[in-house]
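We begin with a single chain expressed as structure tokens, specifically the form predicted on its own.
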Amino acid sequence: MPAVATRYDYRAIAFCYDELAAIYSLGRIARSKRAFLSHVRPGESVLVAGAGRGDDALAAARAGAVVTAVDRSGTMLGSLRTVAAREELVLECVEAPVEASCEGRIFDHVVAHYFLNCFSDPEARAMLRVLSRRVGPGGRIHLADFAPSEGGRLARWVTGVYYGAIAIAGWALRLCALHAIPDLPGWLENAGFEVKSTKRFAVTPGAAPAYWSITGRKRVQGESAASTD
């Protein structure tokens, strides 16, 4: 199934999208989106897919990375361009669907935070394949998203209620498809990546509900898992 993002339109909530996320996640979404920075070095190339207002793209540019931010919403990218100009940061903004942009280009890092959760599972898997083609051998992909529960029945129930309420609200606003929390580490392994790190950001004391940041390293052809760094 092709990865198609054109059915989802964030223009109407561009002005408050990050603020809403900060409220219902108690700031954990912002923290999870910054976690990838520990893997990025000055001069490395970074593609931010579904950049939105671009907090993670701006953070990578401040760290000295060569950043390309892609989003189909000109409204979202307008906010990103304004901040970049004010701080005199140099980055490339591409207003286009992610699946149709940067074809043939290879990056050291691909960042897709809270992007795959827009899609149904088959569409998200297809989009992950698109993104994997933008990562060079030995490069990294970084995903931040809702985390599955850890713990017993109560933790699963709390996570289900919390995630379900947000997912239904997003679906009702035509911002995303309805789906369960995906097994992102498993998806990355199947796409040719070795999971190098996962970090959870619990919303409240305890294991659930939570968000997480995952980094995968793209295996080089012929490389065994034991030989990776």
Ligand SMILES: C[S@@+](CC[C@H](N)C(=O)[O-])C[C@H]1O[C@@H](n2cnc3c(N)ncnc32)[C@H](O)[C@@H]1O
Contents of the next structure:
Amino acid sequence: MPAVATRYDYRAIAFCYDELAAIYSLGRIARSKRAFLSHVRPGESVLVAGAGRGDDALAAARAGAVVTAVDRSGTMLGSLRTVAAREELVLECVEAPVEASCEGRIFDHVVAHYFLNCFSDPEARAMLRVLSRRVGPGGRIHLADFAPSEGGRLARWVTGVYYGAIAIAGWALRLCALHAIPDLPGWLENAGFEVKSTKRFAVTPGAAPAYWSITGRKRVQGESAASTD
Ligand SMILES: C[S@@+](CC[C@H](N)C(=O)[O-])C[C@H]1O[C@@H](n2cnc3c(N)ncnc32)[C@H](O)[C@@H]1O
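Okay, that is the form predicted on its own; can I get the form predicted together with this ligand now?
Now the full complex is given, and it begins with the chain already shown.
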């Protein structure tokens, strides 16, 4: 999928990306990105796709995981590299498109936080297939992203306004494609994963708007959707 790699450019926003996310999500984005850590054991391999400034990659490395962080933006990876060097963390940083990285390698965990939402639905599904190939049988994929509304009309309206404003701003800045919030659990099931957990992080006391963290387990060959546990 070569066309995707050149389209979304985070260089100009790298210096304030995490800080902006902390403001408009009231810290929920950072919390959603830490949820996967409870699934990771020391020594396990973790690929962080579209790692950005990589606070999640750094946290996994601190927890003893063997981490590979991939991002096409060297500017985004800059602070990750700086923190890793300062803390003397061993962590592989790959400055390249995910679709052209780590081919033939498989990982215990693949992490894609706020990454698939960069892409249009067909691009994101294609990217999910790329990521799926990097997960070993029985391994885990962890997604964090905007969550669709749960609840009634008011919750749907609040989610629509909140997500719409952020999505249009991101699209105008050429950070992402314009699209609705995807059904990520459904996509995972279709891509050969069993959804093991979904955790919501509501921004306000009501149900909406919210972010979520989803963990899927890759089915091993011959395993049917019903027989996995
Ligand atoms: C929305 S940011 C998310 C960053 C990080 N995962 C986080 O949660 O803070 C998306 C990141 O994906 C990177 N990116 C976009 N397309 C990419 C591609 N094809 N391959 C690798 N990285 C890509 C961008 O450079 C950016 O750092």
